[in-house]
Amino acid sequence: MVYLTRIEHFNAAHKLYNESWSREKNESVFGKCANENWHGHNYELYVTIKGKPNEETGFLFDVKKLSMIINSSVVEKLDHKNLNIDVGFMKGKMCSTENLAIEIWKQLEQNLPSDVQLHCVKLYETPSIFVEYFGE
């Protein structure tokens, strides 16, 4: 089994909010990222698929067409979007990085071919900090 990763990158902003708790809760549990007026961060995303390679081009895909999906399906409606409004599949969601990525899944999986096997996102919110997900 071979895996091939692509990372992409996109810009976002979001805002950690339970609208049923009271604003004390909301920052006593999210902190900073409660915050009314919202932040942002500079995502890494790693998507890997696994397969076996093509025996007549020793691929297992073609990372420009993998590129292209992932920017087409996820990143162009994710990079430059406030997560919490903009986002269509983000929509009544708790916008966390774990849901987040879970989401970039459903988008992607749905995107790829039928011959590709979606294997792990991986995606970064910060240097330190990031979130795998391998499907249910």
Second form
Number of protein chains: 6
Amino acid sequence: MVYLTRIEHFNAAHKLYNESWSREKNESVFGKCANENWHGHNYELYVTIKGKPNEETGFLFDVKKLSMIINSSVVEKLDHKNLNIDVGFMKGKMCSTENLAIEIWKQLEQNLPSDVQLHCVKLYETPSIFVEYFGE
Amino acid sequence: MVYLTRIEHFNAAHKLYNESWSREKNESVFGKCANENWHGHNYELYVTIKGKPNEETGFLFDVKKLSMIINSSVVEKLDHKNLNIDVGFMKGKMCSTENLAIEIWKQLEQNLPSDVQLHCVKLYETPSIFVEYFGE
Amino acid sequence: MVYLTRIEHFNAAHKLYNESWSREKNESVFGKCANENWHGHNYELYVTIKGKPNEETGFLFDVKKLSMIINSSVVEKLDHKNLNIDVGFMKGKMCSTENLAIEIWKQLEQNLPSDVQLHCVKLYETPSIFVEYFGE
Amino acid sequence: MVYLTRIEHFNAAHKLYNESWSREKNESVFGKCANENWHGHNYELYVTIKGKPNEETGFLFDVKKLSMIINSSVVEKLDHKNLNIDVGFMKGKMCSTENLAIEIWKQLEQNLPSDVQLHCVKLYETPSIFVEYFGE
Amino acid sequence: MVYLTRIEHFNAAHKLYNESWSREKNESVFGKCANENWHGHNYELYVTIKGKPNEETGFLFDVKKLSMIINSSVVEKLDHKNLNIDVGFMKGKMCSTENLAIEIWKQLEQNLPSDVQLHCVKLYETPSIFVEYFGE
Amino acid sequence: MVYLTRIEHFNAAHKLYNESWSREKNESVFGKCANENWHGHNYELYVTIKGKPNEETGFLFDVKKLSMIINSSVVEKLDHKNLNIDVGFMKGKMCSTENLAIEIWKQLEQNLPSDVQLHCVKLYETPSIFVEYFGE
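Starting from the form predicted on its own shown above, please give the structure in the form predicted in complex with a further copy of the same chain.
Every component of the complex follows; first up is the chain already shown.
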């Protein structure tokens, strides 16, 4: 079993705001992250798949195809977007990095060929904070 | 002459949008950066000052004080904010990284002690793009 | 289950020296690291917790609170300190990065709320050497 | 159980080319990586071992010795070399990063003292692509 | 005057070998870099231009266009190539990083619009070695 | 004119303490950096030389020789040392990063061949603070 990771990037705006709460409660729970006028990040996305290398190519999976799938199913939907407003798969969800990593996993799982095993989605929100999700 | 650099960080939302243009023109010039719902970045800010080290301390300037001045005069006004809406010193200006670096220079120059010489403001918008401004 | 990591920094002096050995044996085992006048490092500390995101906040745990706990229970006791002399929880222990990671785990475990599960302490001694400890 | 990682570097040339295929098939499968005149990379190698720290030294294993073993058994055989032509342990194998990580594991396992447990070989091919192998 | 930098990447093979010298002399001067079977690098290319931001856009120059020009005039000619064999503008020149930076400058200068002022080409050969060229 | 930079590393302990002041004054001026039991850093040293590449080699100067000179004249005297006690060329000087960069310049200037022009010494004290010195 070998693990292969591809790193991609996207920039996005978001805020942390629970619509069923008052503005005061949002500000006391989320602090600056609740700023109604949004803030944003350069996100760094690590996608790890696992499996056995193919004997003829030496590849677990073509990393250029992996990059294309990550871009078409995830990055293009998130890059230069507003996570709370513009992104179908985040609708009705709190835009925390935790939830974003889980939803990115779901998007990738639907779009990767069935013989490719997704292992981990790791998402840096800032250079000092990241989240990992292994599908369970 | 010694040059001392302190690195700080902030996250912010913005869009590139010239209000005197049509939406079509904005989209053709700024592409994804004109997204009306904003996008955002982790900015990395390098502030460089220059001068002669003090004989008694060995310091050009106390780097903790430098950090406090950068934070109070710049970072706190930008972090978790919307550059187009929330930031007094960006009002009426296009929110490009070029203009942001120039305005950060002006803020720092007003707030640094008169015996400290500002040398350079360097601002990373993403890990692949940065702007430098030397005050002229 | 989601994994959330927060990265913090501290600077410290230490030496590797077993008091029950001769100076010659210390130098032959620890080389330059036994220098009696100390040497030091910029340590980079990764703290990973795991759990299920809260439905109302989308957070596994408030990362600002996590940062405050790491700082009050670990970083403030280590930053700009001498690991062999100044740090209560390293008394009587060899100041290797291995032992430091284990003791940092113990400090964190005592200070994190009981509903937060510590997963990993990862500690960079230099940009080329790091240690990980998972609590067992 | 503590995990200790040492990072080393090497530069090498390679191409991805299956000799039992036509040039056309190689180019359609491997793209630019099949360039007959070679291309190359700065590889970054993370070697992780695991075990219990020694009570007298606080060390899992002397990191300087670990570095020497990695260098003599792996880095010196790969650095400034052509992976397809110059490297005994890659003979007859496709020079993918996946296969290179597996063969590096084998070299290390033969050369590490029997009381040191190898845990992971992680190999960056570019800053955006890496492979991990855990020996099974 | 503002300085704008865009960072791009390419991988390539090369060797350092002066054809007018014996193999012995090449090996004594260039060491491992003279390996006849090539070696290679992940190069990191920083291109800096300078000028005054446009009032309507806030841009010195559209960074996406800058990236496209760097890619079409330089990166596509170098990426996954052999610098000694495959690259027209390196023919007859020693493939040192110094010479490569100078020739990249010439390519960029010919392909940038006449109103854009090139300021610096900076080229990392490894994470520990880089070269800068300012056009004179 | 081409600029060539080589990056090296060293770890050291130091404190900021002016012997002609009281302990109270030292603590009020230098804060945690005055800790009498020392603290330490992983320093990152960038040495830049400038000149014209040699026509036969393509080199400004052999980067391996540059590395050897930096190591013998600077790194070996500083690595795993106490800057206040162990280092001849820092005797009687405040151990600030500013002064350390200036003294490293002097050491390099004495040890580089007379036909090599030193351009800049850049010294990272932490990943957020660095100093540059250009010899005047």
